[in-house]
Every structure is written in C-alpha cells, then in structure tokens.
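So this first bit is one chain, no partners, the form predicted alone, shown in structure tokens.
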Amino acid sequence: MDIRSAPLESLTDAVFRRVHHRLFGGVEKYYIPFVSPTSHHCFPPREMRAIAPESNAGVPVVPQVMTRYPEHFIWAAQEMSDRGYDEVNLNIGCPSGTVTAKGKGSALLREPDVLRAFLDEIFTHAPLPISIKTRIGFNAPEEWGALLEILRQYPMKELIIHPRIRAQFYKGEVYPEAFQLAAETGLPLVYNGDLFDLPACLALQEKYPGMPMMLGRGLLANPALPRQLKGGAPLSVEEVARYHDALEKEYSAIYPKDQVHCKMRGIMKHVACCFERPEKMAKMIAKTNPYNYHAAVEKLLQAPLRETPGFVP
C-alpha cells in the first residue's frame, strides 16, 4: 500500500518527518511543505533549511514549490536537482487567502489560460519529473472538467487530487465524482482528502484498489495509521509518549521554549483526537501555555485511546 505524508505548513517539518520515519515508518514519500522562490531567485533561510539534504537524511522526501511564474519554478526545480532530489511537486491547490491574493496556489485554477501557459513552460524546461497537487476548482466543482482536460495533456509523474474547491478550504463534503472522472483518464493519481482514520482509508482502497493515498490530518493525529494500514500494530498510549518525547527533544535542540511549545501544541492537539472525548482533549492541549503544557499532556496520556484513533474535524 502506497502511503504519502501531506505537506502541512508549520506542522510536517523536518523534525516531524525524521521522528515519524524513525518511530513509525510506513510512508513512501513525505512532501516538504511548499517553498516559494522569489524574483531574486533565492530561498529564505527557513526554506533553505527545509530543503537541505542534511535535514532530511534517510527520509524519502519530495520538495514542493508554489509560484505563479514558470521561470521561478524552473529555477527552483534546478535547485532541487542540484541537491539530489529526483522529483519536484507543484502546488496549485493551496486555498490560503494570502497565497491566492498573490495569484499562487489554487488561484491558478481560476485562470485556465494562465495555467496552460505555465504548464507548457515548466514541462518543457524543468530538469526534474514533475508531480502536481491540485484541487478541482476555485469557485465551483463544475470547473473541474475543463481543468482536467488541461492537466491530462502533460507528462506529469503523478496528479494528487484533493476533491474540494478552493472556496471550501477544508470544510464541507468532498466531491468523489470529480475524482472518479480523473480516474477514468488513466492518469497516475494519488487521492488526498478526509482520510482521517482506518475505516476511511480502507473504504478508499475498496473503491480504488492500490490507489496511492496522501494522508494529512489523519496521519498527524494517528502517526501509526500507515503502519496499521500495512497490517501492523495499532497506536498505543506508550508509543504516543515516546513520540511526544522524541519530538520535544529534537525541537528543544533548535528552538527556544516558547517556540518548542508552539510546535508541540500544534502536533499534539491533533494527536489528542485519538483519545476518548477527543474534542475536549484537543481543546485542552490547544489552550495550553509553555508553563501548563506538560501537565495537560500528562493528563492526556492517562486517558484511554478511542477504538478507532484518528482525526476528528
């Protein structure tokens, strides 16, 4: 079973990737949250650290690039090639308002002619195989047919589809019929969206046997989910404790106390969804400060795990 880790900005960083790969495994590719090359053709220090090979040593990673300018993407792809990567991922799915206001991410989906010209350039000149992560439209699912007709013209390595429109952000129902339309094209697809727990993943595999799956919030909540999907053991409270301590140790070697707390809180409020009374537990972690955080985690670890651990929206 081919399982991917979605790029979640500020959450699935290099520390998360290293610790998860070491303690749980089961993930074929971890996608590095997007970098955005500038007109000066450079990356800021934070992004340089994220894509540095030494930050991802031993971890199977794919860098992701987000821009509206083909020349910037081509430059970034060359930088990734120079660092030894063998694939680059284009993000045309991010729904963030600060991103779309700059014409990037899912904003390209509302400009089909601009998107086509962009893809013409990068598929002609980029030095690496390109995969694409997309949504099915900007304002309406009816946009998907025309967008899919554009996308299928290019020799992409994979097309990762989150079957929502930008206007939904991460809420509301997905559009399974949109994914089915893509499946009928024969494109190399990866499914992403609302794979929050084991039953959801198994249901997808029943409908699309062997379909690669990209897990986002479901993996962040239950780090053992990929292992369990491959027939391994389910998550245990003891593992959650070891995972927490390993993450905190690595973050503490890099960041001051306040930033460590921010990092840990962001991850652990997702993990809290795996415990009984998930909404209450997640809120308990989310409301902590650096001084009461560990008491809240200790209380969390005294609670039983849910029968089906996973993310609770």
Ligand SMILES: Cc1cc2nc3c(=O)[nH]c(=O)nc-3n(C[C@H](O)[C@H](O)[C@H](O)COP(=O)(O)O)c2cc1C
Second form
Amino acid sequence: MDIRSAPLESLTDAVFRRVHHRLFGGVEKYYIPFVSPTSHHCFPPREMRAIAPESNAGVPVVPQVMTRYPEHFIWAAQEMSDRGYDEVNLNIGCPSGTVTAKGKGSALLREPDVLRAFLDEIFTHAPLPISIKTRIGFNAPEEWGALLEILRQYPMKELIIHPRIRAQFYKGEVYPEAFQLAAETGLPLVYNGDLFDLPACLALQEKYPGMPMMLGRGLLANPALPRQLKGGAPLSVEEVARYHDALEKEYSAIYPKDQVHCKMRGIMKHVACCFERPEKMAKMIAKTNPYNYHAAVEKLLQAPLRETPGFVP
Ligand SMILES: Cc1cc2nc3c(=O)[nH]c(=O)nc-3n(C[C@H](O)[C@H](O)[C@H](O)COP(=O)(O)O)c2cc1C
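Could you output the structure for the form predicted together with the ligand, given that the previous block was the form predicted alone?
Below is the whole assembly, all chains and molecules, this chain first.
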C-alpha cells in the first residue's frame, strides 16, 4: 500500500514530518506545505527552513509550489533541484480566499486558458518531474470534464485529486464520480479526501486496488494509520504519550513557549479525535492556553481510545 502524508500548512511542518517518520513510519512521501515564490526570487526564512534538506534529513519529502506565473514556478523548481529533490508538486487546489484573490491555487481552475498556458511553459522548462495536486473545479463539479481534458495533455508524474470544488473548502460530500472519470484516463492518480480512518482507507483500496492514498486530517488524528494499513499494530495510548513528548521536545528546541503551545494544540486537537467522546476531547484541547494545556493532555491520556481511531469532522 502506498500512503502519502498530505501537506497541511502550519501543521505538517518539518518537526511533525521528522517525528512521525521516526516514531510511526509507513508513509512513502511527506508533501511539504506550499511555498509561494514571487518575482523577488528568494524564499522568506520560514519557507527556506521548510525546504532545507537538513530540516528533512532522512525523511522522504516532496516540496510543493503554488504560483500562477510559470517563470516563478520554473525558478522554484530549479531551487528544489539544487537542493537535491527529485520531484516538485504544483498546488492548483488551495481554496483559501487570500490565495485565490491573487489568482493562485484553485483560482487557476476557473481560468482554463491561463492554466493551459501555465502548464505548457512549466512542462517545457522545469528541471524536475512535476506532480499536480488539484480539486475538480472552482464553482461547480461540471467543470471537471474540461479541466481533466487539459490536465491529461501533460506528462505529469502524478495527479493528486481532492474531489471537491473550491466552494466546498474541506466540507460537504466529495464527488466520487469525478475521481472515477479521472481513473478512466489512465493518468497516474493519487486519491485524497476524507480518508479519516482504517475502514475508509480499506474501502478506497477495495474500489481502487493499489491506488496511492494521500491522508491529511486522518493521519494527523491517528498517526499509526499508515502503519496499521500495512499490517502493523494499531495506535496505543502509550505511544500517543511518547509522540506528544517527542513533538513537544523538538518544538521547544526551536520556538518560545507560547508558539510551542500553538503547535502542540494544533496537532493534539486532531489526535484527541481518536479518544472516546472525540468532539468533547478535541474541544477541550482546542480551548487550552499555555498554562492549562498539560493538564488537558493528562486528562486526554486517561481516556480510552475509540475502537476505530481517526479524524472526526
Ligand atoms: C489547515 C490546512 C492546511 C492545508 N495546507 C495545504 C497545503 O499547504 N498544500 C496543499 O496542497 N493542501 C493543503 N491542505 C489540503 C490538504 O492537503 C488535503 O487536501 C485536505 O486536508 C483534504 O484531505 P483530508 O480529507 O485527508 O484531510 C490543507 C488543509 C488544511 C485543513
């Protein structure tokens, strides 16, 4: 089974990737949340750290780039190649209003001609194999057929599909028939979306045997999910405690206390979904401040794990 860790900006950072890979494993590739190059042709310090080979030592990562300008993408791809990466991922799925206002991310899906011209340029000039992470449309799922016709013209390494439209952000039903349409093209696909627990992943594998799966919130909630899918042990409370402490130790070496709390709270409110009364537990962690956070985690670790640990929206 081929499992990928989805990029989640501010959550699946280098510390998360290193600690998860060391403690749990089972992930073929971790996608680094997007960097967004500009005409200045330099990365800000935060992005520089995220893509630095030393931040990702020993971890199989794929850098992701988000832009609407081919020359910025080609520059960034060269920077990734210079750092030793062998693939670059293009983000044309991000739904965020600040991103789409600049015509980036999923905004490219509502401008098919711009998208085609962009892809023509980057597939001609980028120095690395390109994979693409997309949605199935901006305003309506009916846009997908025409978008897929464009996408299939390019020799992409992989097409990662989150079968929602931009207007849905990460909520509402996915469109399985849109993914099926893509599966019929023979493109090398990766499925992403709502694979929150073991049964959901197994159902996808039953429908599409061998299909690579990208897990976002499900992996963040249950870090043992990839391992278990590969026949390993399920999550235990003891390892949640070890995982928590390892993350906190690495964050504390980099950030001041309040930022460490923000980082830990962001991850642990997802992990809290694996415990009984998941909504209540997630809310308890989400409400913490740096002073009462550890008491809340203690309380969480006293609770039993759910039978099917995973993300609860
Ligand atoms: C907080 C947050 C940050 C995200 N950041 C990125 C990102 O940097 N790049 C990207 O391609 N997708 C990003 N995504 C989308 C995820 O990669 C993924 O497509 C989405 O969570 C759906 O997968 P899931 O249902 O397995 O969580 C983000 C999603 C969330 C909720």
